[in-house]
Amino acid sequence: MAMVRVRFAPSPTGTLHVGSARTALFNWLFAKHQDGTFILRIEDTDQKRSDKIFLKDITSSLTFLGIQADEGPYFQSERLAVYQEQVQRLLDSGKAVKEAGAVVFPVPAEEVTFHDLLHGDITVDTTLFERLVLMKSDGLPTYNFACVVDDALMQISHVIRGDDHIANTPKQVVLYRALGFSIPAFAHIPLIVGADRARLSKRQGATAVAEYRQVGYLSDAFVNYLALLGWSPGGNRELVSREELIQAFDLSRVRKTAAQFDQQKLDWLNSQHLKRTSVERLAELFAERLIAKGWLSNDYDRDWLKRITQLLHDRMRVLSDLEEENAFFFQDIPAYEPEAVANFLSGEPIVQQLIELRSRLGLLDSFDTTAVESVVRGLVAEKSLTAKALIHPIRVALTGRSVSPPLFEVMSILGKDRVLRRLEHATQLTAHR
């Protein structure tokens, strides 16, 4: 059997895409599966609109998904003495022709065929495209001559990418018969396409990888979601590890319509995948997040994050929640909601009953849980009071929020000296509405 050589080609105009970023995926699992070859060529010959900002970011990207090339990055943009003698050659047999400084080639009226791994047989009538630029009066390449000199001379076995290139396929085939080369498999896959079925746009939220890192999806999660995006390992799984997705991928499985961005499948995969990551690791992650925000110094307490992380460990959906949802942990005074406070901050009782819990709490010894809770209670029994009449002003006091994980883990976490500071705040916030 020849050897497996895929390829990933994007172009430095923009940020890696979802689309692209699943192209990628399939090209690097398909390359896995067959003990392959993948590589990464960068198609930069459109210099105005090419940018090394843009680059990092498909780097960084596909370093982020563990997307890892056998061979380059190759940058079309020092390969233009390749295609200089390829179309030479082109030239001296008559097949191309100048024109105004241009290379150009006029295609014979033909119909041609090619065989789709996906779509089957698709036959093209040539005189759609009665005549092919190749290199352009600047001196650069279009676009389907360096893919075809590229591929061809990379020896490239399956392009598998987008199926908005179809249209493209049909003069490449009519190129690498000119030049006499082999003409590689072709698999296109169907696009993605948003809850309204159009093209997934900016307009219907992210789109770039980057950004779903930022916002805390994990690395597996990521790509085990793109990896379900128009094509399943079998058996109804949806939780899969990249090591099974290697093994099980094979392009027959490859659906042939459009696949539906799920914002809210990517979420339940993603919080899977946070129960399944050691609260070792989370912390570690969470810890990246604080120190590049600065809610957190390099010589945090570590102990102290395992606490949090081990409480949040089953409640996250992604990254970013400890951020939006818990940023009390590491504030110094909560930011307070207006609501909360209107609900559950107000009257004379209230402040009365925030005093007197502040001066219990104070002398206890051991912070711990149980301490804690037992305070709390036992002025809930001799005020009479249901539990929430005092737990609820107590969370807002605490975490400015009207809602939060457990609250006396919460308060055994925030510590003493921290619980009492607050406490004090909210009957003065209280007292002064």
Ligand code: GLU
Second form
Amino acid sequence: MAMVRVRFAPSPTGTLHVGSARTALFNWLFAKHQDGTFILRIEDTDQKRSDKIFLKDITSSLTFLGIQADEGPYFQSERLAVYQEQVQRLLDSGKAVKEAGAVVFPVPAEEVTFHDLLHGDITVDTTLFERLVLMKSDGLPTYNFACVVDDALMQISHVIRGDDHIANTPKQVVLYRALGFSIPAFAHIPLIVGADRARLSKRQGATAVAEYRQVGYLSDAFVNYLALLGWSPGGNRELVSREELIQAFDLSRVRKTAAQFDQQKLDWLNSQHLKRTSVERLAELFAERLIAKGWLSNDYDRDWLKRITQLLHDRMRVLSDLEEENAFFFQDIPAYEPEAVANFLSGEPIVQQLIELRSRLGLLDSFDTTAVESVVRGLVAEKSLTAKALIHPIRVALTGRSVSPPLFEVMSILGKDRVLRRLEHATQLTAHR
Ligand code: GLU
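Can you swap the form predicted on its own for the form predicted together with ligand GLU?
Up next: the whole complex, starting with the chain shown before.
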């Protein structure tokens, strides 16, 4: 069987969009499934719109997704001589002509049929497009021309790309024939749409892969989610590992209709993948984020961060829950939410209880969860309080928030010094309100 060679050919004119990432992924999975070659080609001939910043974003987003090129990246801007040579062949044979500094290809009137692996045979009347510009007057090739030359010379066996290119394909087929190149197989995959069924755009939320990375979706979870946008492994399976995706991927199960972006499913998959991530690995991911934010130094206490990780492991949606909801672990004095303070830190009895609690906790040698819990419960019993009546104020005092992971574990992880300092601070705060 002929070798499978596919390519992902982004234009560096914007950040890597979720839709393009899905195209890259389908190509990659298709190649990996068949031991084929996945090629990265940067279509950067539009000098005005191309930017190194976008190239960097595309490269780092692909790295984040774990989509590695087996060949390339090739840059079209470095292949101008190749396009020149091919256009010369068409000029020499009289198939193309010069026109006001550009090179154009007058398309013979005919019906062109090509086969699409998803959509079947597609027939187009070429009088719809009449003439194709191959080289612009600035000497740069058009997309359709450069794409055909590269796909042919790079021996691409399958062109898998977004539906939005389906109108280009008959034009490209005409050019393959004129150049005497053999025609690859095509598969045009459906667009991704938002909840409003319109093409996924900024209006419906984040569209750049980098944004999802920043929010803290795991690479495997995001890849799992992207794979389900328009494809399924069958049997209602949703939670799928990278290896399983490679094993199961098959163009025949790609749907023909637009795939709808479903934030809830992405979140669910991410929490499932998070649960399956080891505490060690998760702690590493946390450390990277915290160090980047300057909340943790390079010689941080690994055991301590592991305890936090253990606590959050099964309670997370995205990695940024750590910084958004659990910042108090890393602050000297937590940022107090005004509403939490207003609801739970007021009145003389609370002041007295916090003072009492502080002095009892101060006597503890071991600050493990059981020890702090028995101090709190002891105080509750003695003062005939309900547990809630004391626990809520303590929680706000220590975390600044009215919701947090289980309090006694939080206290134990914060440790005696920090807990005593925060209780002192909250007591002052309450007394002076
Ligand atoms: N540079 C084109 C794009 O980003 C590539 C289309 C193709 O795969 O042929 O849309």
